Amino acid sequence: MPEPVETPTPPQWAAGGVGQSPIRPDAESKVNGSFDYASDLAFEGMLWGHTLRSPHPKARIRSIDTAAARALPGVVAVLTAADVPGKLHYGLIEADQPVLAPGEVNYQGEAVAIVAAETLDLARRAAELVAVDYEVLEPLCDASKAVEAGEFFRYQPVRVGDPDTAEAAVVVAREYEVGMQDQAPLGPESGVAVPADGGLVLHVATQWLHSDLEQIAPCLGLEPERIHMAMAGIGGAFGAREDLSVQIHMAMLALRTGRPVKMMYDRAESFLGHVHRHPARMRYEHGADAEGRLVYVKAHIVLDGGAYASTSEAVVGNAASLAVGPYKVEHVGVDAWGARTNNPPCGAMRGFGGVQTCFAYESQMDALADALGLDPLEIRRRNSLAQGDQLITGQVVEAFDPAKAEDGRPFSPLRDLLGRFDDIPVPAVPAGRDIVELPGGTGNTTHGEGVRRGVGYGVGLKNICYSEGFDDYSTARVRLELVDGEPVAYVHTAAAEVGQGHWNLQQQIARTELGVERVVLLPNDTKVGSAGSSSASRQSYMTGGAVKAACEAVRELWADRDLADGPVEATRVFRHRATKPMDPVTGQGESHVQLALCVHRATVDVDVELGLVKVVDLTCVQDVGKILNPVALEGQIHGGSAQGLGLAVMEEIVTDEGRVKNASFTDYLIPTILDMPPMRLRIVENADPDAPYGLRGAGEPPTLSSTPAIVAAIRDATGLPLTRVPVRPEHLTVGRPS
């Protein structure tokens, strides 16, 4: 069980509260190596436990025979789907996944068997022992082919006006295609499960502890109650963990053994065992007035599911109600599938369906733009929807400071943004390279001759916190007692450190809130009520407002008795206005709790001779509502920013009738610190009335705006259209200009 955790108090930091930079309690003990993550856990008694992974992407199971396995010494445990003790299924909105296969698989890497063995290597000797006799069947891979028969988990139009009759001066349209893109947390998927009192503590790396709870309780035949979940040390998340991974299997193999139970996945099974970001075919078609107006849009949507539900329906939700961006319309027709295929399921990833529509969308713009002849930022200034305005889902744009206006003009949070690259210069070539700087770098590929420079743009416009009439909420107990003579609050959530500061956040709150300088974190468990998942960039909004009324509560019950009579503490659950689900036919509905913007120039340096690309400079202008804490905003930022750019020149899991063919780090190649540019960034306050100190999700929104100005980038400095992303050295020097 982690220990409590205690910010350091050193005079420099005693202030701490919302607006600071405090150092964060889990700093010194990551960077000495001393945190526990998942996979560092240990048990006396402790089994390993192994999965074995379907090695066809469709096949039906003949039959499965353990004797082997069993019979190896030291294997405690082999266990099949006539072995779950409760459901078959589980998932995060329909339960449609089994536990494990009961007569057939639908992708590469689904989980046949597990077993548990007195080491890690004797458990996957025994898995490979495990003989299964596979009938092998032809998988559905073309996400469009599954749409056209029917598999497909959600279909989601927008309708506005009549797009089939709106009469445009210019008309683009262009087909886009985003590659599967993976999470790739450092930390890969572990836990262990302990037997306890007839019932379990699961120690397990997850971004949603009750969630986990609710899918695991009655596939292990037992009573939630019976169930304690206790987080351990996270590696990174950005919606890997939002499904389950080892949770259930431990759980099963430490019910069965009586010993605690350790799962810890190697990275080719990691990329295999957790979802990914759903791959998307798009066709878009704009129509606009001479003047650069949009008059009509069209998109048809196809985003990959896999085999299995996870999120695609919420994915698909998103991707349909942002498919135009931040942009005023008065025609739409949208039309976005989420396939059911038999390759790797896809789910939650950072920007959760906003990012492929936005590539596709900006892309548009860009096409416009150069159509016309305008700048394109003149032609997203002439588009850019104000306050007051509709997304095309007929929400109403608010939660911005009605109070501004421009030139008698309704206040366009986008113009605002967009305005603040007239100060900010585009970085000049300098002379005298070193190669280190050209595309290439150390590779000594150029000195270079074959060097040209581009500059792109990039809108992002992404909501926040949970949609579609989700009852979201989070709940924040806190105590204040005196300890040696000092008040000291003890913050009790369940809400998942992913590495994006939340601890700090819920100590910096408490600082500003009761006027005390320690804060001590109790462990994150289910011994408290739920604080919803680390995802949408919602924990700062729900768990925020959760601490901030829970500790306004406590600072009202101080005031009337002296702690000396004893501690004082309340339980507070924070939810954020309502929201509706988007109308099946017509797609209208005020689906979303919050939006964001973010807008992102790129300068791009490409060697057409070679298709080799190197990001000179990003610069990133964000709305964030309000600066809660500055490094760690900066470094959501930077994070976010940096995804984009895998997205944009190298991440992609590459399947070939769903087998994946690329499952490592040698493979998947992901950005270093080396391919990161230097970022500038400008920070825009622009308060929403109804968020806890006015704050809005800030992590999510670059991930976003970063891959299509990159790509944008890259045209400029080739002429070459580039609809697809990653960008490869390929599409860079096959068919170039001369």
Given for the second form:
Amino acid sequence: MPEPVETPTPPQWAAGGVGQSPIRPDAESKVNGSFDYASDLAFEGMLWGHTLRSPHPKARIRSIDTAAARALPGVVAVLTAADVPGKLHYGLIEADQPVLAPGEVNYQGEAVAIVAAETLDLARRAAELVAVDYEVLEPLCDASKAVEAGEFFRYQPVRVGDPDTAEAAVVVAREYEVGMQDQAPLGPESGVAVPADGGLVLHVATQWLHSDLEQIAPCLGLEPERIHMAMAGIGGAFGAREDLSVQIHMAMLALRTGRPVKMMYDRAESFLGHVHRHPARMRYEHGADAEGRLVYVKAHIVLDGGAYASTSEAVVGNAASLAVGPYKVEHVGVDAWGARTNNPPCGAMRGFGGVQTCFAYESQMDALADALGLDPLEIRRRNSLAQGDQLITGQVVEAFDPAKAEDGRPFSPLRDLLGRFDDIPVPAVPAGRDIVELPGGTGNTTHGEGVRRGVGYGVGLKNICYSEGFDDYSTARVRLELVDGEPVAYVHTAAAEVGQGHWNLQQQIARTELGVERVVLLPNDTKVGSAGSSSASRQSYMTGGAVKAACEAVRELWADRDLADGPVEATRVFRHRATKPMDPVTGQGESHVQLALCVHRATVDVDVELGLVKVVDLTCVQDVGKILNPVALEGQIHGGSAQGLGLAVMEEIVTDEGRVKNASFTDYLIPTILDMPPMRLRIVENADPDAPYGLRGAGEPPTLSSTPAIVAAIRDATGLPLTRVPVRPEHLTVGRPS
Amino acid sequence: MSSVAAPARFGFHRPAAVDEAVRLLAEHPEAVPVAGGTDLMVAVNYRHTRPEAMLDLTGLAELREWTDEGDSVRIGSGVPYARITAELATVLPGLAAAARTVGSPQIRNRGTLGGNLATASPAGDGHPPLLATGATVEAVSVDGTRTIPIGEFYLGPKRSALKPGELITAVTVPKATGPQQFLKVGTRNAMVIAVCSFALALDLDTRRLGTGIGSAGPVPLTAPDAERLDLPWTDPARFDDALAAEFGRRVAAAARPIDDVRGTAAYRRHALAVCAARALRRVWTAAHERTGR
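Now that the form predicted alone has been shown, please provide the structure of the form predicted together with its partner chain.
Everything in the complex follows now, all chains and molecules, and the chain you saw is the first one.
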């Protein structure tokens, strides 16, 4: 009889490991108010910086006179474009945004001068004393006109089959519009630059430390090694912290004055000082056969990127590649642009190009269902992509469990999710409701008068991780050592904890992989390699993957070593599988790493006479591959759904000829607890064999599908076509403003 | 702006009694009274105003009391909205309902009716019920006490009849003599500035209607033409939807709304017509259920 082979067994899953919901390490301090956000930082001898911004969307700067500002007692430095020590421009993909406006301004809020003074109030007063002589110019604010004039950051077509000659029994053609949403993180942009040994320490709240450093160093004319980036406490991000804000400005002031300089935006400046979600105008035409199966889709998509590139290029790629959603269609003609205008710059926000088109294609699916007399779930079932089918980019749908094939048909992850609604009833209308349960809430506008109920569905398809050939990676360093005779794991990454619970997940992974209880997270900084951005629903996959790989390496080293002889350490770089760029003419290419699906059913009560909406239920079915932390996951789905609700019924940066009209929380409304209903979740685990633990990125998909579901429900209640979000009360009553 | 030259340090006065407060106000005309600070401090944070001095009213216990005056309630200008909702809902149902819609619970704990009046924003939630009930504002200065009928108080957007050196000490609101309603339209279900609002008070003793319109004109307004609508007092069952709709039309006609970021003029008129019709239907029904007719 052969000897039994000794197979290494993974350590026991420790308490607080993967799949559990230990209390997150930042929970207590965030609840009791002691957590240090970037805006709480203070240093001895610290100055305050402030930014002077352009009041004009487009103007030439004839001259800037800083004498009066410099003469104000307590003012230490006043700097303009002439004082930028290195490169004059920065940017996430293309370095096109001036550090300080060199001779012209291209959007309202563009930084023109910066001031350092002994107090914040003095710095603000000094900024008011900077005399800028502007020659005001006519701004270009219409994205379609910009595209016609050749002003765009990217054009990406997708061509499959022959969409122009394909014949369909039913055709639905509509135009859609998505307003400019803001990430509205509660923590304003803030940080401190501290001079140190001929260089700087920058304490910043950012989504990606290493990308910041790559952009900051050349503008300061400093070697990157002379700048140490230290993560400061982040009060929400949602994409708003991908682009630089205070970083280079406070660094310039610190270098000039030799003193620590703090910058902190107030709410109005925050609204002007970060990018927004691209507003969109989209013309869609869907053709289907008599059974509702898609024959062709044509889409003309114009996203407004505003004045500078930011991430417009990548947003356009997502909008184009995901333009028809998770549906099978033979003939496709998509044209997507990211326009350059004098509107506020737009860039990353949760959903990243997937949100805008999702509103359009889901509205189209409902319109087709209406035209054919089909149930909204049924038309989606009939068109669901299945294992082995291709996206419009030619990318094959894979990495879903082939063992789940249904009746000989290839497994369709979307049909799987849609089927879960069968046993979740639409909530009944309760009797004797309090006004807070009705549209209008405490406004006492209805006691039931004019209230009609509606139900709608929305499906979203989101790419997870960076796409189109980007060489994305994350780095983790893990050390295991004995402390008081007990093994303690130290995990070091640069990954941003933006509130999603990533710190907790790193500890969970280390506990699971190493079987230890105590895991210490070292501060996130640039003393370890890049973790990439806390964006694109990628950190569980990427930095989770890196921490897992580093732990596995440590475990192997530990097998041959006694920790009493010294610590064991390993650093690992984790990469996802390679992707390809989209063909510039046909849009073809395996451009995405991973695909994720989410489906919402919204139930709304609408006061149809006043146009007020109360979302009474949101039921969500999402495939997350593998649940890593149930509580954090539910939080992500709730939050993403709430952000989608905001876009559906209230959130919009309103501009008039390039000027922002509502840069405040008084007039930029985000949902309150009376607007966001309790949610019912059905979380599905169709594991992705390529991903760590089989996980599927989960933070963004709910943001896509909740918006079209809610609007579909409002259409159901009102019978109105509703082709624009956010839906405002006047759209449901007196019509659009002229 | 000229305030740039102002000193970095500003004056802060904290009187312990009203007579001291008005004396300080006379001596320091630059001082801005502050109670809850829910309007003023937002304006300061946004640098819309940079007061050279503040007069802190929170030490004035007498402003934080309300008293039953028989036919009316005298509400100290420092009584926060939360207490109006909790303590005065029976006698002043319209005002209590309006107070419930102000801001968030934190704002309602600090914000005061006196502050609402002093700011005199056309969007202030307290104004329509004060107009509908014919309240009076009590203003005190070193020269004495003045009573201002609410209809004469609002002069323009954020402008009131309050004179320099005057401090709002109280608002006297007649007790309800019939059902009252307050409806506020906003694009969020709570914590929202009014797109428009409407208050209605039905006086069963005099068989009169009182109205108040918010956020639909340069000042809070009344709708006198709507108040004159003939109602079937002798045969309440004759009240019908057409009558309610006519009332709504007259209220909408009294509004002078504009288009702004919160809503369009057309929507405001439409919403006021709907709200006014609903309010009238509700108070009529409540009145005749109550009296058993």
